[in-house]
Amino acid sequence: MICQYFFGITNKEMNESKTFKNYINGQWLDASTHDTFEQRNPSRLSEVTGLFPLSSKEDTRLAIEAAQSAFTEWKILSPFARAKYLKKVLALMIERREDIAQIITLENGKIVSDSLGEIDSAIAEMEFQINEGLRLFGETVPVSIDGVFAYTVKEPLGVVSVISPWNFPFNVPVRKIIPALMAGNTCVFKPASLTPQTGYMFTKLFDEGGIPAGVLNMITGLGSVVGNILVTDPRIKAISFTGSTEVGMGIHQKASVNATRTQLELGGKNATVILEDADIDLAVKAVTRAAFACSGQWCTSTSRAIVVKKVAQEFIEKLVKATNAIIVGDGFDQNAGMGPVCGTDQFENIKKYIESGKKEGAILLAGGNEVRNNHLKEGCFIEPTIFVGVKPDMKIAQEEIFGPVLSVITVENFEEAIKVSNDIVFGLSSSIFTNNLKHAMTFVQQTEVGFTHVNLMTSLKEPQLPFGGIKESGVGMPEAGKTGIEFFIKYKTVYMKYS
């Protein structure tokens, strides 16, 4: 679920605050109505970080125009030369490493070892696309027809435009930009509006990179303007989003009219599946981390946990152990196992699913309430929340909750526990801990998701890997992996007669 949410500020606060501007054919250059919104930290509602433009679709035409008039220039660059201005970026990402993480935590929340792994990870995922740039090999293929000679090669697409998630506000853009890039499209980037400052740090590498203007544009604003011309402007030839199953479908409809390609990463509702003959603590651990990770806001997140009767009450103890002794706090704070919620909307709508958990007859065992002691009062902090005796069709064991809510739900068997972890709109990521090499094999042959696991958390990826759902979680071709930059390119075939 993505959210955003303004409010009106003071005087005081505005003169107090950094005014942020969008990137526009390598000029950095305020919105044409020169409004603004602002952007609050979770952990203390009080403190504007800063604020952006409030952009117009006339500013989204503009970037749209930038970017068409760099391809031409951009796509007849070498791959080797493109992938130069790309480890200047990289170069630049790794010195200010931390940096960045500071910039996360203090726009989404989530503790800053969480950042710092977040920035890793992208510069794990930013070396592997540049250099899979490099291998966008055609193939020369025998013919019928004496004296033709006929192979393919690998084009751009034209200009891209890219809509990120607040969630993984650093890691998922580079994950989509750097492939656009490397495959020869110009690109134009709308960062989510809970965290547009670490859309600003992202692009503002590329500009010190010395990137030509227009290869990469940035812009913020709301959805329904900025985000509508991204998705509906027939320059745009394609679209990857990262988002809530409900925008994301808008989206596909939206681009079908255009036949603009789109890869729409979506919710989730991903399982756990428990077996008696599991490594219970290892189990604990890794459901534990994937629950409540990033407050349970990663789309990987763990939000159902299925274990077998047997186990149930040894899984459950251990679990609640494990989730008692989480520290909520600050960001910052060192001590901290797990941050705030992104932002208002997220925190209310959280409270809502808790609350209807109760109502359908769950039984709350940990967490639940909101966290306001002492400092923390100002923020949108959640415990971290475990439900039993959940129903597989209670509304917080189906709908995507993306906070930190686990539904654990007992099953008498592994047969019953494929049934119930499928029986979902949703097709992400799963996850099964289990010895029994027959089990596990079956359920990796019957898991209706996109990737899955053995004794591994739901929320496990490498960037060598496709990383994609099925079902309401996913449309088009998977991000990451070799799949990344084949979604931005398009296929030419040659026949050449020579005799």
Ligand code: NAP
Given for the second form:
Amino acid sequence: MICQYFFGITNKEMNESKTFKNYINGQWLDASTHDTFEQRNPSRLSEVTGLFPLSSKEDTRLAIEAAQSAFTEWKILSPFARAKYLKKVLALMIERREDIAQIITLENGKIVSDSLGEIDSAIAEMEFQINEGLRLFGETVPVSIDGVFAYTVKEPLGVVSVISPWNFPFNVPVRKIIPALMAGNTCVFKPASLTPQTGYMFTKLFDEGGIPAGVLNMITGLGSVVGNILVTDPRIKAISFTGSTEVGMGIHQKASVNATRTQLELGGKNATVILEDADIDLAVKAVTRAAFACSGQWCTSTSRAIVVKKVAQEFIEKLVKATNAIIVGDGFDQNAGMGPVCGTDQFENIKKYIESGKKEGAILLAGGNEVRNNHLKEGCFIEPTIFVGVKPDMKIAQEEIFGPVLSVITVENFEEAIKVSNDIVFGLSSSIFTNNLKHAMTFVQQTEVGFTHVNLMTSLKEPQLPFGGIKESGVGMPEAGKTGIEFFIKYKTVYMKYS
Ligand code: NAP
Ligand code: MG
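Having seen the form predicted on its own, could you give me the form predicted in complex with the ligand?
Every chain and every other molecule in the complex is listed next, the one we just looked at coming first.
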């Protein structure tokens, strides 16, 4: 009240300033029903950060229609003209870096330095994918008939949908939407309901950058309503989704009805193997970072450390020490090394997994509690948690927790380490710490994942290399690298008789 009086802002005005809109055909629109949903700061659940359109099926169809109309012009534009638009967006992104980071931290909870890191990674990926879009080369191919010239061209698919998660609410849309647009497609984008304002910030850059109406449309609302139309409407030619394995598998099934192409980046249970000849300090640093950064909510987080018996004690002691040094706090607090988890569902789910670990007989060596310090008890804070003595078949060793919980599994030798690391439904990322070349090469050959690392953390990635999982971690072509844009094109083969 005092605050509102001081700034002369009424409750109504405050709500209006925090009310956001959909972006359809170059216009900012409410949901047709005017219904909204709220987003809350995971560090302080009493704080509503904004109200967002709770869009209907009809609103979603309107966005698809806008993208369909815009496709006619956008697809025949030279890639150099498309790049010109996107470079304007990129320049704005670089300019707004700090502002966008604030919104990521506000909605997701991750510490500001990690939010800035997310934007920097998005900027690097955007630069790379704009340039990839200028290299959509075809082939000329000799044929058996005299006087016939044959070649291939790469063409866009049409309207594509992008459905993104809350853990990288800025980088994931960039990774999907930039190659889609550079290839000549138009797009309807649905951000996760936990991070809609980041989706708005992203879309605003395109609006201010002067992107033609309908080329990019953004619509907020329920996954089961908006998301479902974006998956089942026959005008959608490809779906790029990042999220849970459960939702992703459902999308794969539904998309098959219209033979819609899918790119699904799903869950993970990424392992780091530590052998007896490893640089233990290096391994501890990598595992601590990859297990607890963003509260363990990277899809590439390390959630299993598989360590051989001979060095288990040293590794565990150093790991616990490093973990206990992590300061949990509000992402805006400069001293904090780890923020809250993103929302109450995550909070409750992670606590259930911690209880399950205790019940199954794993030994809790660090953390294990929600944080109850005065000002933090209002948010979704969980201590960085380590279980040791974990058996490979325990729930905490098999299921994706997506939180700051690390399971340490001790094994006899290298062979057992490989077996345990692969004995799981997921296959996103992995890593091994060793100085033995034979073990490193054998691991790389046998690890069942989309990308792996030697003496590096499971989360390391670069824009020019493919990013995606196998098994239940991914379906379709990987994102990023050359495949990032390849997913969004189709081939046309041309035979031309000239004499
Ligand atoms: P999620 O529930 O699967 O949601 C992801 C997105 O899908 C959200 O935008 C969500 O909308 C939407 N959605 C939900 N139900 C849908 C439906 N029936 N049809 C179409 N869309 C639907 O996952 P999440 O909770 O946001 O994210 C956590 C999961 O994502 C974790 O399992 C994590 O491993 C995975 N992830 C994987 C990667 C990777 O690259 N492999 C990267 C990041 C995250 P609402 O928000 O409105 O529900
Ligand atoms: Mg969900």
